[in-house]
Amino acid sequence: MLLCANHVTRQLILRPSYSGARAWVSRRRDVRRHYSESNGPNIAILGGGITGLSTAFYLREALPSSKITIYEGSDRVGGWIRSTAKGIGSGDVIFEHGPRTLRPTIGLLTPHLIEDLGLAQDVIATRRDAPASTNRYIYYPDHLVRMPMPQAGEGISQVWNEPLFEGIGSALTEWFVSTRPSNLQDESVASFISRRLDRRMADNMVSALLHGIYAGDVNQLSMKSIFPLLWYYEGRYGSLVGSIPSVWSNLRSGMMLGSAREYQSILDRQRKPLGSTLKEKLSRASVYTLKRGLTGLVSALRERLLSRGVTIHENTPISALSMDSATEKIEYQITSAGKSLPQADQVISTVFSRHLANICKDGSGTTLLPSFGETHAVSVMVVNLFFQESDLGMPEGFGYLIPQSIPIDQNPERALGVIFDSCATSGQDSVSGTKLTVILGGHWWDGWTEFPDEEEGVSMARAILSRHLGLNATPTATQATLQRECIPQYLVGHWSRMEKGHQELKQHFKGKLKVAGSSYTGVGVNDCIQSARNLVVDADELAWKDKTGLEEFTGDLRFAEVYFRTRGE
């Protein structure tokens, strides 16, 4: 990560990389207000997400006049965030039925918001000594394989002795593998891991790590959208142990590369340290959590919005946009009966990209975003369970992923993994037992109209427990939702998609409709609120009125040196 929870005494220095990354890392020139502080603009924000409410809270801040506006689909706001809590005896078990946790390494900007919030107290952590960050595991062939830590020397006998780890000796000849053709723009990850390593790593080991993060498919995600930095590497050394050299000089003297998606996040965080209360919870954690749930951030986000003045209008679907050529403000209509709504000066999507294009037509019916429109999701669905039983003989640890080469008799219901959630979010509920989460579905189920109902779902789940855990025992409580298109899947072009819906955008609707969220820059609710930050930052400045949220991805990949330098040297 480019920095680490419990650096806060660090001064950040931005240099770009190579050529082009200039205009990515130099700050703000024109601070001319294209508003003023009596005259905001109307903002319409499509989706109720995270993505949307983070965005519509950032924006808050820079356009204090600005009248903001949410308008979601669906009866409630959050989007794939949802938590439940059922009643246990006298005590409550809290069932995750998206996200459960976060990485304070990864979202260097979310415990901020959390702490704005008034969230500080309600976080738990879990700590990177804890075996719920120590023990994760990947089911291959027939068992569990623990992943080795990176301690010097754990885990080593256990890398030559397991099937899983097969292939992973050819790191040692990368070196002399060909750079890839200078006219390749992107690859799948699968064909990328098989051409410099070997395919057995990218069917089994990076297979899992893909279905724990995406649900998806390792033959099909782009290796340039998922792994730029790799994709750098190879570009720029020749080869991934070619850059090692260069990459430990650079840590010896406090520097790292990081893409540009990430500056503003370490910007805002030197600006404004973590108060006492959350850095000691997340200076030494892995992952954390809320008391009661990630909605728990939703219900606050919320609240705090419509206390500032934001207006949420829910069961409210967009059935149609447009602009205005004579007042080049946007035009949006309510899906029943086609009510028109008030113009927008702007328009901010956060609905999942392909929706956006399917409501984005001319007078003909043609989309004017076909790149959006060729944006792919999954659908998953979330088994929770609950066992009074506190020992049920499984091992302690985070959970399992599942990878593709699974024979098809050991996962014929076409599981992705099992989060061992009384470990990974241990302190969460208030009455003793064993709670899991079974993870169904995602890139398995490509191409399916019809999906398992709750019924089947548990049932297939508590066959996986028997089969992969020999765990037989009766729940006390389950709950199995189903999560339709709910991660968008960076598929191989995912980089040019982008670049060209840029253009669109600017073609079509001259900077005044923006998007933002998991159809773009990153599917984690981290990557969520980032993507909402990185959009807003700048809202107070004339450019702002063009900007379409993917600028990023106009030309080739842009990375910068983060220098970090302790103050007084």
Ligand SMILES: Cc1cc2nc3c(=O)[nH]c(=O)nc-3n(C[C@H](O)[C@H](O)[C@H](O)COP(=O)(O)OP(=O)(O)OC[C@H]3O[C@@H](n4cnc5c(N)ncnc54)[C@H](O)[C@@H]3O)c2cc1C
Given for the second form:
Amino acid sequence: MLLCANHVTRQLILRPSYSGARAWVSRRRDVRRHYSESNGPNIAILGGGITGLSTAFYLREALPSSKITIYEGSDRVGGWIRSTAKGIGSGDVIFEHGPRTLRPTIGLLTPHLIEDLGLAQDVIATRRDAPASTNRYIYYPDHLVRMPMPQAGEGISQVWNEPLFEGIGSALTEWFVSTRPSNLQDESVASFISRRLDRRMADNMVSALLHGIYAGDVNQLSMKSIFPLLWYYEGRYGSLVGSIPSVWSNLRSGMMLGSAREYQSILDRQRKPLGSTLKEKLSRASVYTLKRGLTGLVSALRERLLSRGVTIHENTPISALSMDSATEKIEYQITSAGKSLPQADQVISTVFSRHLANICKDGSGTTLLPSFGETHAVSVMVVNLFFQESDLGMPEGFGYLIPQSIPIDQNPERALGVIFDSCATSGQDSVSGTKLTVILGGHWWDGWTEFPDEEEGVSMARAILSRHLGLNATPTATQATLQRECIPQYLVGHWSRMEKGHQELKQHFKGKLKVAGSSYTGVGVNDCIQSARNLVVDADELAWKDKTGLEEFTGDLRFAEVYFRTRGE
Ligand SMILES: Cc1cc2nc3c(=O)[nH]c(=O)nc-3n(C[C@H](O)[C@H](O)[C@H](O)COP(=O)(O)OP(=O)(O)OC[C@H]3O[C@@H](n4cnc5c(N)ncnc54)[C@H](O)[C@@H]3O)c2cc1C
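Switch from the form predicted on its own to the form predicted together with the ligand and print that structure.
And the full complex, kicking off with our chain again.
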């Protein structure tokens, strides 16, 4: 986490800590207008998910004279963000089929975007002292174990008594564990935790956490890509415990290391503080959403872009991309009858990276971007359930995650977790009752070719609720949605594959094809908006035309020094 929420009211002073970030800043000083005001570039954006829409939003600000066109393959923009209202009696409930909550502490740009779009009044924030923030559970046979809240200094006895926490004592000896070999470039999260701490921590707590974010396998996800700061600390200080004195001393002098990716958003934030409505709502929030669901963000973005002259073509899947070597312009085709579209000076792809690899081929049908062709994504089923009873005897809280260590005979539905929506996003629905979401599948379904249908999904979800929570009531409304290949997985080697992808983009498209979105630098909505902002931040500089969007994967890991000081200090 780059910033603790209680720093929201504090001033941030930033200094990039590594050479790459410094170079970035000095380049910014050397602003050279590449495109004249009257004759801006023709820019095509592939994909109208949150990354594509926010890329267009920031691009419109950075290059007002550019001609921006979004090509969206499906009949609606928003990508995985989709909220529907289910009529119940005289009111309705909001079902989210993709993302549902955002964190205010790590996505500093998103609140600004929400404010710019006039959505501040629609924000529903969950306070940090609300049960949905303090009560997060992991299922460990055969009950829900509440995660201790460090800020409350609680949980010591629980940690010793609950088998879920077995292995945590290894932190006491982590300092004595030898550092990784210098030639080890990456490893799985499970391998790192087992090597430095205890395998049981990887199988239990950490796998549950990764189920909640990536729906992914702790044995395959990349430590370097998912926890870069911990990877860096081991390399720099020899152990995680060994980094504590330095981290502590930094904190005392008001500084912490943060992701260089967030660097730009913090600069933006220094320039323009949040307005009082949103600042008030988010300063004490752990998560937030919008009254009518996150689709509200997509709709507002779409309207804003259309009003600012951005063209959006829905039902327009791009099926081929190539560069005309004479003009260095990019040609693209849409699927129907191979119809050719106007050429673009720059193309920004926000589609799943493996799909991009499939549409960028040479004359013999071989992909020009083989590094992206290897990206794997998991499929999940999202099962929304609404019960008219408000009190079903369930615990209050955000919900619970199910670790990978739970044997399949105790989790035959292959569930990843359950969200208690009526508590987590309280205030969204106009009828009272209990709203839950069960997430099934993820890496458990890797290699499957057939998936449960909607009816099976609902009965699997109900079986889980019955077994884990003793909940046998009949839901008033349900919906099960299969989301195929929806969460890209940053598997071991992701970092070096992205570095190679950067070279491939340079070689075959000379930087005219750029990438952003969930396939590369983070799967959360905040990450996607961040990647859009980072991609276009220097769009008015000459160097931008060669940028691929994957520069951060070249060279060493980079972090920014984030200074926090109370105003006036
Ligand atoms: C079930 C689920 C729950 C999640 N929960 C959360 C959460 O609570 N919080 C959070 O922060 N994040 C969450 N996420 C992650 C987050 O929603 C996604 O990572 C993010 O929405 C991805 O946005 P994107 O624009 O990068 O990609 P996408 O949403 O995939 O958008 C890409 C778009 O490109 C289009 N497209 C594809 N191919 C072509 C083509 N050839 N031509 C033209 N268009 C094309 C697609 O139709 C799509 O609209 C969740 C994701 C899922 C699936």
